[in-house]
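Just one chain follows, in the form predicted on its own, and it is written as structure tokens.
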Amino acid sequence: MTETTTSRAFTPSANVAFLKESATIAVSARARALKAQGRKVIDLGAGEPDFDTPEFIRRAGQRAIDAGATKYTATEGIMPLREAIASQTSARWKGAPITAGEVVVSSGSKQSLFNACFTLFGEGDEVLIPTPSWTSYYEMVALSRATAVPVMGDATRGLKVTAALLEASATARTRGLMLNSPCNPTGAVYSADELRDILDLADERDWWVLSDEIYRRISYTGPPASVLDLAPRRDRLIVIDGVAKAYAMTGWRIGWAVSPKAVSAAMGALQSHTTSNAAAVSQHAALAALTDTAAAETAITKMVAEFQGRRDAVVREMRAAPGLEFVFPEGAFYLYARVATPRGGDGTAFAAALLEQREIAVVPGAAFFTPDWVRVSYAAPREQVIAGVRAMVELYASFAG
């Protein structure tokens, strides 16, 4: 019998056929490919701190390995870590203490967000997403077979949404909304009053609120408000956080969701059939990050101070370009700029020209449903950040005339 060598066409299932590759990951991949060709690319597309994980956390991970933390753990995470998370969140909540049973530890906050969407939403549901927002929110909602409803932020408010804007986009099928403050991609931070108005509306309409607070510790105007500080109650509230950004632990892949106990049980059951537990050694490292508070505060304060210095330098460079609009970043480590011009095209064309002509990688705003913009990450050495932003300003000036 002769064996055929003709390959059969692959057709992805309806579950994933609509998905697009993460634009942020794609930009970093293209930058790495150009570097491999010998080009001196400055990557300002990355969404992770350029600092090493603090030494006290790394040592805790090493001790955990030596102590045998190399086996499966409970699906929802080791109890000491869940207790530490519960204690930390309870300090911000005015009601009954949050318990470890209301915490599910996952392989990064991205998985926690996905678990929440997949558990809470389904076909026929609509979920409001302030826009621009992190690209994966829209895809996660779609994977849950619900409909993501972009709600465009107010340009006069740093592209943040208001309760009125959310209400105007709501329908009888609205079941929830996503919040993120400080924001990716803009660096904007919601004030306590802004968040309170949104939470009051959600409570009135009986919406689920998913609050992604992964950047909360990276703020330049004092500690930003958490929804736990302001929500009238917690029975429709899911708070997602993790150690990736504030503790420079992106590769350790530890995030968590804090939610009502019934929701946590459902998310734990879902996770038991997908990834099971997060890496044991990473959980022990995260435990050290949360419980050695003196060392953690020293490390975070130093890192945030450096980010703020870079932010200030970036803003000075941006203000040197007449007509170049940007959101003043009060948190996270991103600057969002409107670069579209008649001669230069939209943000996608601008980002392509910046990479190919000036060897600077940024993320096109189309990834965040705002095609005239680009996202610049200043999570890179300061001299690279300044050089990259200067090149961007020069390119914009050449297009804008």
Ligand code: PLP
The other form holds:
Amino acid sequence: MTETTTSRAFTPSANVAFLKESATIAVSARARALKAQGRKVIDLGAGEPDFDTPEFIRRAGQRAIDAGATKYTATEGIMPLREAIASQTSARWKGAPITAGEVVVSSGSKQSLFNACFTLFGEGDEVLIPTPSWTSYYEMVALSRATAVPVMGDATRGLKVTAALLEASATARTRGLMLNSPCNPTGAVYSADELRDILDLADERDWWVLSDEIYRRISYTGPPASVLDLAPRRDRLIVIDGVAKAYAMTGWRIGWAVSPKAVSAAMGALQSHTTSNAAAVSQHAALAALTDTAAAETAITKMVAEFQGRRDAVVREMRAAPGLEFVFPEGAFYLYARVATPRGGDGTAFAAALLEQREIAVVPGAAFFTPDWVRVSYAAPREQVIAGVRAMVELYASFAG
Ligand code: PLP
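Now show me the form predicted in complex with the named molecule; what you just gave was the form predicted on its own.
Full assembly next; the chain just shown is listed first.
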């Protein structure tokens, strides 16, 4: 049979037709394309630590390959890893100890978040999303056929939402709420009191709370409050975490969800029909990360100290720019700045000008439903971060002045 040369049009199904490419990934791709043309782009768009995975974790991965950890595992993950997660999580929970049966390990916290949304929400449900928020929350809720309801944060509180703001956006259809502290894209951290108010409201209204705590270990004012420290009970609580950020293990793809047993069983069933277990080798590496606590603490402390030094330098640069508003970052590795001006346009126009004219890549705030802003990642060498923020401040001054 001869092959025909004409190709037929592709129409995506209704399941995915509405999806947009992740804007954070799009910026990195454009920066890479410019670099490939030989231009010296400073990439402040990255959402991952610019550190190597600590050596003791890499070695554990190598040993696991040699020991034959190359086969399927249980869908929910290897038992020692689930037990280690349960035991670390239990240490923050005042109630009965959390068991391995309440932990599902996945291929990154992104998958756990998706599993949770898909398992808990459906047609007709509304899910409150504090805004700005990480771009994928909105799409995951939509993939679950529920409606994402952005709730704009308070500009006088680092763009964080309050219980009152959430309440004002709630309807009889509200089924759940996403939380993320420290927050991507702002670096804001919710205080214990702020979180407690939100959790009390959610408890009273019977909402599911999905708490994405992936940046919890990257904080500059001591350990941030976790919902586990504060929630009155756990029967509507899903805590999502992973090794990507704290242990510089983004590419290993290990995350998890801690949830009531019935929810874990449903998420495990979903995962068994989509991806099965997370990579076996990566699970063993993550086990080393969680159980060799002395080595892990040394590595995390060193990385967070470097992030804090960069955070301080970035804040100094920003404060030199009159009128340039930003959220004071208390955690994660992002700075969120309001760069819109009548002359320069919104955050998307600003980010495009910064990339094309000054070769600095940042993420437009439109990706996080706040088009006047841009996100600057300081997960890059310190001198590049300072040079990048200086260029950004200069560009802003040229538009604003
Ligand atoms: N949650 C937030 C807020 C993130 O910023 C990211 C990654 O950028 C993730 C989850 C996904 O992390 P993982 O690599 O564990 O899938």
